[in-house]
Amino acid sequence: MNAEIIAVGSELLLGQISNTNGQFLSRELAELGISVYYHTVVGDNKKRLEAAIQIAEKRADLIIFTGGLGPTNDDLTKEVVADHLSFPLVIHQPSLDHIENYFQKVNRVMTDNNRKQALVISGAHVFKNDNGMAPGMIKSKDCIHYLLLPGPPSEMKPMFTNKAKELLVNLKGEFSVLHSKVLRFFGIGEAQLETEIKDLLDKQLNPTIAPLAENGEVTLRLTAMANTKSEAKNLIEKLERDIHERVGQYLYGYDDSTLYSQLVHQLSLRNQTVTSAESLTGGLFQRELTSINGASAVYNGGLVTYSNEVKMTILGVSKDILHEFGAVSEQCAISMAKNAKRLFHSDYSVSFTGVAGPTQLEGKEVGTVWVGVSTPTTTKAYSLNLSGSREGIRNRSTKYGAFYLLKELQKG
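Taking the sequence provided, give its structure as one chain in the form predicted together with a further copy of the same chain.
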């Protein structure tokens, strides 16, 4: 099965938005073993969309459209596809009910053009839109499948993942269900992780293993196809055990979790709190932690101690430490962590001091970082030598802090 993705929307051709849907669908299709040979972006124009369909039919047997399913006159994807396939558009009553309910719920008047959103290609399999109004649909003719999805990523992505994807598995014919699980790793590079599981990667077939490195983390997405959900889950579990044996010490979470959400979760379970004292990271750790719903239960506050003066006067790091070892030192990181924990009456604390760049500090190279971690019973500091941009160094430093804390929580 070969796919072509056609994104419809003049806003894409004007550069107002980027075709992130193309990337998302490509990744998903790769996982299903469906090759994608072309993406096409075309404007809200009947003639040009029709021409794009004719070209796509010559080179793909699955054509996925995103966009152009809305209520306005500009939205013409299903009109053009229906016309092209010589099928009429018909009102899909459950979709119309869904749209009418929506307007009732938000107490707005439903203008007539919204009925247009409930039109579907006659005989198509319809996907309800759980995050918007326009339904998606798939229709097949002459061995070519036409899958129409809404344009807004917040509607398109869940519709594809939760509804269309399994249908494509079925269309491919061999299996009928699909199950995915994302394993999240930190503290190990993509190359090293791939080396550790090379034999598993080499022999992968079902489940597939898709590694992805992003923002200093590595994920492995495991996807199994089978004929029952439990069979698919068993396949994943077995593979996960194999992976865990090799690189389990770097695994910190699953699916949508983050280092920070795990930290908030683990501390909440224990009814404990954390604080932080940040120098080079300038508040990034706290900003990340407090972006998690429920952070207030585990975090009362913290400090950014950028200058040495503030490290002394407010955080109480001794002049001797700064004089003898400097601010970028194990001793300073330990003192910062200890004092912050005491100052904020918290159970745990983390401190960050180092050289984010662009220039050296205290004769220490850019990327030299100390992360202090204080638990109810111990305090220690970890040394990091990071490379990359100022923002990259700050970002990875805070992630290491969260990771070390998580490891301490897992011990305790």
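What's the form predicted on its own like, now that we've got the form predicted together with a further copy of the same chain?
Just the single chain follows, nothing else.
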């Protein structure tokens, strides 16, 4: 089964909102083994929506519409689809009862145009909207299935997950289990990662491997199809072992984990703590780490020491280090990390100093970064040469700090 997703709404074309529905549906359909080859966005215009449907019918046997099911005049998806299929719109009484009950419950007057939301394509299978008013529906004709879903993600996602998904599995006409696992990597580029596992990519059939580079990280989504979930998991585990042998040193987590959530998790398991001293990153590491549930148990606190004077008077970096080597140096990063660990009585600490731009500092080029890491037994600094925007350099620096800390924890 091949699918095309048509998002309806002029607000999408104007850039007022993002089409997160398309991303969600593509991911969900992939799990069902349904290929999505095209995404279309069309405004609230009957002629253009009709043209989009005609094009989609030539290349998909499942067409999913999101949006345009509301009460206003510009909500016209089901009207256009019904007219295109030559089926009338009829009142779906359970949906009308649901809408009327809502207005009674909130003690508001129901206007006539709200009745429009209870209209459905004659003969369609209707999905009750448990999180809104406009029902969804699916109608089939000439071996093509037309699935209409509401536009608000808070309504569309649960309707698809809880109602439409099972129906699509039945329509697909085959029962098989699809299981996916995401492997998360840091410190290796997408090109290098693909080079290291090129032979696995070339011969992939089942499981499949889908690389994705995003925000300075690389992920591999492994997806297997089998008769049972256990069988699918076994297929993925075998492939994962092969990948780990090649690039395991860059693997830090799975599925929805992040460098920061992994760091909090690993410190919690060991009942250990961390602190930070930040110049270049200005507290970004603290912000990212403390956004994770449970961070209060492992993060004692930290310092933002932008000026050399504060580095000396508060953090205890010696005047000689700053005079001889400068703030952007291995020696300064080590001193910052070591002293922060002592001040906050932590097991580990991390420091950041460098040049985020837009101009040089101390004769050092933009992107020159030192990350200091202090453990219960050693303190060292890592040199980075990063490129990109000021924000990008700062973000990647903090991720490297979390990654280096994770590697130290793994040693222990």
